[in-house]
Structure formats: structure tokens, C-alpha cells
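One chain comes next, on its own, written as C-alpha cells: the form predicted alone.
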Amino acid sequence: MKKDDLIVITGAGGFIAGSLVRYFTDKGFTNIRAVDIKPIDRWYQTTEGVENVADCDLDLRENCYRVAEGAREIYNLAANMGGMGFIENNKAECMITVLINTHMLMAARDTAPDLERFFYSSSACAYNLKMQEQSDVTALKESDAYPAYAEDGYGWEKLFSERMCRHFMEDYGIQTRVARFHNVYGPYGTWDGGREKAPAAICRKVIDAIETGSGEIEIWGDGEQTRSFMYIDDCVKGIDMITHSDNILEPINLGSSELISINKLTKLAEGYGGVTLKRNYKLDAPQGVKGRNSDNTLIKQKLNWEPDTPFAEGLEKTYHWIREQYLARKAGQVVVE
């Protein structure tokens, strides 16, 4: 890659892809096309010197062909997704995302003859649900996606799109790379409105309890459900390393192996706010699988690296960033939630 080769990043108005745009800009790349369906004033972050293509619906084939033309690398992170509340209540919308990856792969094949790499962001939701029924879950290794029994809607779309990437590599020679993300969090992410994930939701709820003086927090489920959470800086570094590897030709885990319960997450957030809140457990709320963790054996073997930011360290940064956004909104400023 030369510094002025065209890099196309879809979903760039969102959290992870927006951070990836900044990451490659900081590395000195000068020809980045950032694409998102949202108007530019609703992007979580924008980076100076980047070609921003807003209001661009990549469900539509012609838009994918337009933005992919001449690309040297494509990072496809565009998707209809959110936290567990959104995923469980919008299965059809999540499934429709299959159009984006299908059309982007076709566009890569037909309009980018010099393409070096095509990265696709999959998810741990692609894993077999029957292996995630206990909070002290055994960490999931890549082969555990089969026999297939993925998260309904979102997980099945991811699994299908992974296969698309595999077959486009086999049939057309497109060098695809696929990473299964495990719960990415950090500053510049969704923190309110229904699409936020657990770390941001809990931080916001603690801040809201402090600011309103309610002294209470609602937690979905019994709080014993567990997850691993990956800090955004680890995520974008991992995307870069996986994409440019020559020996990762199958989907690979990209996530922390530090298992955290929702109760522990809440306790950490309370600590940053200097409070102890009454916990109201909403047992009928969407809560997903009981436990999910990332087995990082393969990524350590292939890259001699794994995401390693301690959760307490990353969550503290996230908490203080969300507090800034919360207080700015409270003061009447326009913020992206």
C-alpha cells in the first residue's frame, strides 16, 4: 500500500468504522473514502482530509459500485445493528444487512481491479447459542460456529456473509479477511437511544442516577450474565493486523478474553461516579445469551498478539467521555448519541 492508495471504509459515521478512519489517517494515509447512510451531522466523528460520502444507502447496488470504484482496500463495517434490545426486536432489519455485504463484494469484484484486501466485520453473535447457556461459559473458539445455531436475525446474517467472503475469495481471488468482533466499546460510541451496548448503557444509567438524584439503576436480567468487552483502540489495531496478514484466511476472533459480569460492570461504573445505587433487575428485558467469551488461542498463534486493554482501564475512559456528552446535552448543546 502506498500512502495515496484509495481506502474505502463503510459505516464510517458509526463508532468502529469512524475510529478506523482516524486510525489510518494517523498512520499517514491520505486517500480515504468514508461512507455512511446517515447525514454528516449525525456521524459520531469525522476526520479532516477525508472524502466523506454521507446519505449513502449501501443496501442499493449502484451505491456500492460507486463508492468501491478504484479501491485498493475495502473495509466493510456498515450494518443495521445495536445492543441486545435492538437486535432482539429488529431481526428483519438486521437480516437485510446481507444486501450490503453482497453488493460490496460484487462491487469489489467488478469495479476495483487493483484491490488488495477486503475486510468484513462479523460478530460473536455468529456462534452456536447452545454453547453460551452458562455465565461461566467456556471461551468460544473459531470452530464453535458450526454446527450453526447463530443469534436469530443478526447472527445468521453475519454467518451467511462470512460464507460469501469465503466463496468470493475461492471463486474470484478477492483476498477477504473476516474478524468476529466481541462487544466493542469506548469513546465516540453510541451511548443512548436504544442501540447502545452494555458498557455505554450502564455508564449512562449511573451518570443519570447521579444527575437526577434517583439513587437507582435498572439492569436488564439478573446481572450475572457475562461477556468479554474489547476496547476500541485494540479493535482498530486488530483490524489492521488481520487485514494485512497472509495466514488468516478464515474468520478469526477479535476480542478480549477477560470475562466480565454485568454486575461487575455496574460496580466499576458506580466507582467512577463515587456512588452505590439501588439495583432494580428487569428480568423480562432482552439480555441475550447467558455467557460469551473469546478464545484467543488462534489470534495469538497467528499474530503473536491479542486485545489486551484491561476492562477497568477502558471503561473508565468511556465513562468520563459519556459524562461529558451527557452534561453537554443537559446544557442544551447538540451531541450525537
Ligand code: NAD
Given for the second form:
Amino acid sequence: MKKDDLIVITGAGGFIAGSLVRYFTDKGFTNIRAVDIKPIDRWYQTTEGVENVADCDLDLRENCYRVAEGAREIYNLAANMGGMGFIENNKAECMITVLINTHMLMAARDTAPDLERFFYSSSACAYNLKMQEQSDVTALKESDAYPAYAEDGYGWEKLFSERMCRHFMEDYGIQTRVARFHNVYGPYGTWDGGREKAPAAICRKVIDAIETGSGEIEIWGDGEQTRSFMYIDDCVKGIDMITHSDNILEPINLGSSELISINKLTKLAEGYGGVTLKRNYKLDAPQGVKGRNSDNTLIKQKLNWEPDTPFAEGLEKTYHWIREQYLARKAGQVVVE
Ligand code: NAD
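Having gone through the form predicted alone, I am curious about the other one (the form predicted in complex with this ligand); can you provide its structure?
All chains and molecules follow, beginning with the one already shown.
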């Protein structure tokens, strides 16, 4: 890659792709096209020197053809998604994202003759649900996606789009790379409004309990469900390494292997706020699978690396960032949630 080769990043008004734009800019790349359906004032971050294409609906084929034209690399992260509360109640919306992935792959094939890489962000939600019924889980390895029994809606769309990437590589020679992200968290991500994920939601609830003096927190489920959470800096670094590898031609886990329960997460967040709250467990709330962890054998073998930011360290930074947003909003400032 030359520093002025065109890099196209979709979903750039969102959490991960917004951070990826900043990451590549910091690495000295000067020709980045960042694309999102949201108006620019709703983007979490905008990076100076980048061509920002806002209000651009990538469900539409013509928009994908327009933004992909001439790209050397494409990072396709645009998706209509959110935490469990969103994906359990918006399955059709999640599946319509198949239009973005289909049209971006077609656009890569038809308008970017010099394309070297096409990265696609899949998810741990593509894994077979039957392997995630205990909180004390065996970590998921890549082959556990089959036989297929993915998360309804969102997970099936991911699995389908993964296979489309595979077949575009086989049939058209497009160098696709696919990572299955496991719960990404960090600053500049969704922290309120219904699409936020557990780390942000719990931090916000702790901050809210402190600011309102309620002394209570609502937790979805019994709090014993477990996940691994990957800090955003590890995520963007992993995307870079996977995309530029020559030996990762199949979907690969990109996640932390540090297993955390929601109760532990809550305790950590309480610690940053210096409080202990009364916990109200909402047992009928959406909570997803009982347990999920990332088996990192393959990524360690291929890259000699795995996401390794300790959860307590990443969560503390996230907590303080959310607190800043919360207080700014409370003071009447406009913030992106
Ligand atoms: P995000 O919601 O913050 O960002 C996604 C962006 O895509 C949003 O800004 C949204 O406006 C944009 N978008 C949606 N529909 C669009 C359309 N039709 N045209 C153009 N833009 C559109 O989500 P994120 O957490 O940054 O996730 C990025 C990718 O990573 C997604 O593909 C997601 O499925 C995947 N992923 C994320 C996680 C996680 O924990 N955050 C876990 C697994 C997989």
C-alpha cells in the first residue's frame, strides 16, 4: 500500500469504523473515504483530512458503486445493529443489512480493479447457539459455526455474508478477509438509546445511579451470563493484521479470551464510581446466550498475537469517557449517544 492509495471504510459514523479511520490516519494514510448513512453531526468522531461521505445509504447499489470506485482497500463495517435489546427485537432490520454486504462486494468486483483487500466484520453471533448454553463455556473455535444454528436474524445475516465473501474470493479473485468480532467496547461507542451493549449500558447505569442518587441498578438476566469483551484498540489493530495477512483466508475470531460475567462487570463499574448499588435483576429482559468466549488458538498461530488489553483497564477508560458524555448532556450540550 502506498500512503495515498484509496481506503474506503463504511459505517464510519459508528463506533468501530470511526476508530479505524482514525487508526489509519495516524498511520499516515492520506486518502481515506469514510461513509455512513447518518448525517455528519451524528458521527461519533470525524478525523481531519478524511473524505467524509454522510447521508449515504449503502443498502442502495448505486451508492455502493459510487463510494467503492477506485479503492485499493475496502473495510465494510456498516450494519444496522446494536446490543441484545436491539437485535432480539429487530431481526428483519438486521437481515436487511445483507443488501450492504451484497452491494459492496459487487461494487468491489465491478468498480475497483486495483482492489487488494476487502475486509468484512462478522460476529460471534454467527456461532451455533447450542454451544453457548452454559455460563461456564468452552471457548468457541472457528469450526463451531457449523452445523449452522446462528443467532436468529443478525447472526444468520453474518453467516450468509461471510459465505458470500468466500465465494467472491473463489469466483472473482477478490481478496476477502473476515473476522468474527466478540463484543467490542471502548470510547466513542454507543452508550445510550437502546443500541448500546452491556459494558456501556452498565457504566451508564452506574453513573446514572450516582448522579440521581437512586442507589439502584437494573441488570438484565441474573448477571451470571458471561462474555469476553475486546477493547477497541485491540480491535482496530486486529483488523489491520488480519486484512494484511496472506494466510487467513477463512473467518477468524477477533476477540479477547478473558471471560467476564455481567455481575463482575457491574462490580468493576461500581468500583470506578466508588459505590455499591442495590441490584435489581430483570429476568425477562433480552440477554442473549448464557455464555460465550473466544478460542484464540488460530489467531495466535497465524499472527502470533491476540487481543490482550485487560478488561479492567479498558473498562475504566470507557467508564470515564461515558461519564464525560453523561455530564456534558446533563449540562445541556449536544452529544452523540
Ligand atoms: P455501529 O452501529 O456503531 O456502526 C455501524 C454503522 O453503520 C453506523 O454508524 C450506522 O449508521 C451505519 N449504517 C447502518 N446502516 C447503514 C446503511 N444502510 N448505509 C450506510 N451506513 C449504515 O456498530 P459497530 O459496533 O461499530 O459495528 C461495526 C461492525 O462490527 C458491524 O458490522 C457489526 O455487526 C460488527 N460487530 C460489532 C460488534 C460490537 O461489539 N460492536 C460485535 C460483532 C460484530
